[in-house]
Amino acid sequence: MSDYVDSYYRDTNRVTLAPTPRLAGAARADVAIVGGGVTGVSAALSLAERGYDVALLEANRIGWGASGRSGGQILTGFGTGMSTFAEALGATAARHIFAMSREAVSHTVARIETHAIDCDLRPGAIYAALKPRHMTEFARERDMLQRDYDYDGLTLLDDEALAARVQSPRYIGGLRDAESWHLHPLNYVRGLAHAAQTVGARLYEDSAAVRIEPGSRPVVHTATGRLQADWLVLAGNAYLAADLVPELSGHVMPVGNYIIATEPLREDQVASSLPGDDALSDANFVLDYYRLSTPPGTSPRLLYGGQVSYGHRPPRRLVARMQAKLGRLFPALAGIGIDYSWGGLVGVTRNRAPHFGRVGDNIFYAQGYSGHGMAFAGLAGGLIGDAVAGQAERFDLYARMAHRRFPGGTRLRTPLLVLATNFYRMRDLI
């Protein structure tokens, strides 16, 4: 069985699950779920709470993929602007969609409280400006969300107000979102999985789906077993095998993203970097993001992410490059020791909006959160639960969103995305 990626999160996992054996032989369930991240375990919890017999298949271990490796930010909004939804679906639908993004955050917090999930939940997120045009864009975003979406959670921070929370010479101001949070993602997703087990969901690890037979009762085949169900939920996102469901091929681009964790910080180093204990991300297209991680009784570390790759290998000199960038952001941390580095795949859609839908009448999928999945994937699991139970209106609102495949086919898709990203990297420098 594959172990967790060598991350700080793995070494601070505090959630123990009931046995999660490999699927062996033939099994039956009302609902089969492929993927043990936030989408999958949230769907398992929602459906098992409704009384469905649920079986979930995870190729590695629960939380092994992006859900257990992420920056841990629980944010309102999406990886794209609200204009993407308004132009595609209309202003009224866009208002409902934004309201659900706020619901996704409150839903996350409520589940953590209800199930007493020990995941270091803390409030506050800031988007940081590196140049004047970013501040202009922040002010425009705040005003638009107030006017069109009745959202008053954003506060514009000038350089002095930002410095009280973030001690970096690189930033000239920021936008703080009071409704957003951050947490330990692996403990969170495993906490959801534990909650699902307590209401009867069966979880199978080391059980990769190798073939799917659609039909009135879909069958998922693994190397050692087969699982038949009335409904099937595909929740593998960037880790879903490209040839498993041809209808989904090309809609999500797996993008590598990487994080480092510093050695424990002294109090003066915290005061000289992130005294406000917010989650941060900057305003660049290829952005940096970071936060403090402070399990009870330990000194905080700074978890810093920002490098990307479009192949299966990390960038060259990854740790040294990220350590140098961290030192430029926070001179007080220049040369600090790096105790962990890890990466994972983020599922990105062409328009950066989540991709929901059905294959036939009884196969549901939710994927392509484009870097904003920690909150919304939890709500997606609940929306799938509603849809299976016959209340599909809110799921179908997202499913109405048209999604195009990435151009270029399997051979040229990645090079074309690299070219597009390099264009935005150049724009970040202007």
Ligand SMILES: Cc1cc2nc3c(=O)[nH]c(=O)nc-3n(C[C@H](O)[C@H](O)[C@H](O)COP(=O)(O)OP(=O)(O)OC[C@H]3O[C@@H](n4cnc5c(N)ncnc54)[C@H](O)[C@@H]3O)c2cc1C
Second form
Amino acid sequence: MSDYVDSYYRDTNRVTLAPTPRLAGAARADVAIVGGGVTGVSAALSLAERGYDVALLEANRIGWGASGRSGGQILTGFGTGMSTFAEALGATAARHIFAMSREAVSHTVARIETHAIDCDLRPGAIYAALKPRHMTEFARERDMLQRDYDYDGLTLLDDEALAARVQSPRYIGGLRDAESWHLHPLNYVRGLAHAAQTVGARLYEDSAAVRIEPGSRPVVHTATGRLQADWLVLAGNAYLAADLVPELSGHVMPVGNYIIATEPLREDQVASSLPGDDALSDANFVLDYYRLSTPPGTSPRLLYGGQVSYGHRPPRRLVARMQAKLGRLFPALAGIGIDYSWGGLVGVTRNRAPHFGRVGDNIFYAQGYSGHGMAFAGLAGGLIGDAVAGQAERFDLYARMAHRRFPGGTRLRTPLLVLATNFYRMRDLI
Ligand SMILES: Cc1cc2nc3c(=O)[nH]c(=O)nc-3n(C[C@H](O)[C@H](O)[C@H](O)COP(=O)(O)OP(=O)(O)OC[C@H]3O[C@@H](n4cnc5c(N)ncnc54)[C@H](O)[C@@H]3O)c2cc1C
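In place of the form predicted on its own, the structure of the form predicted together with the named molecule is requested.
Below is the entire complex, every chain and molecule, led by the chain shown above.
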């Protein structure tokens, strides 16, 4: 799996951090955080803003995990439908939960503005229909969210309205979410990290937690140091080693997901592919997603994602297969050059709802956003900050959700997920 340092995002990184040394020797903090993605960095920023002394340990580089490799879509909602929450927690809790998914998006936008994070933020996301059944499902979803969740952000697009924004012969219509956005994810997460540094958070890179001693003041050990704190936040998500915290093992399945970036597009190629500059996802269970990325002073590239793998190895002939799919989706881009490809691990839970909770009363975790975490992980960091400060009601709304481990232990859970996914992949073809 390629490091983000080889990716398109690395080559367009515009955020410089203050020094982020390796942890060496013994250190102390009010709060220790393991993991430097959006969850961990957002928690660091929220806690440092509240006046806590925060130290964050990242095994690689800030944003190295899913956050700095992602599709960059900042979406309302979750990786599962609202019925998952309503059935588990009741209608009132589900309404709060949906409102918080909207808050996650506005919170992301507000932070980008407050901290002047240079990350190419653009409005609009569209779910595209490949067949009539998808349009029926979209209409049902829009009506349900309007009726039960007071959400007016969704507009159904017929084929003509869609064609004004997305020029693909494969789609028959879509659903546009005016409250969703897209951005450059590595610049966003590093921008958050920079903001956390300016309010005093200490960030350590190349500092993997290799052992954790729980207790009244937990201790995190790295190869070259130890960090003791009153509270510990676990934000390693799909990258957290299964044996580091046995209480978390088996709850999150790491699923590989891959993106290609085209060569820079000409104006006529943009006009005949994505003239609306929205973020797109199709309506399949194993979905394709894409958007234009246009850092200042550059021509847009199309970033196209969606191939999955259930090991740490990319699928065979990844680039050629994705390039061919892209050509079928946008005939104007058939044979376009592909300059970059990379992959990352999505943390998927069994019910596709985020997995929040505590180990003992001073270790907090948030993980398993199931492909929908770029906005929500930002809010999760803030909820952890509130919970550490003694206001845990909103964190606990998610922590109350029951989560089951993937069956089959570490050896069998991957084949079982492949079987389940293949079932949905077949359903997508019908
Ligand atoms: C290819 C891809 C595309 C995606 N597209 C989207 C999208 O468009 N929209 C969306 O909403 N979501 C998307 N997602 C999901 C989204 O990226 C994640 O939900 C989100 O980034 C999770 O953030 P996180 O901070 O919890 O985890 P991560 O960003 O994965 O961060 C975890 C960090 O913890 C570190 N770590 C792990 N173990 C240790 C340890 N022992 N010691 C120290 N550090 C450790 C890792 O190195 C890593 O940097 C995508 C994911 C992938 C992989």
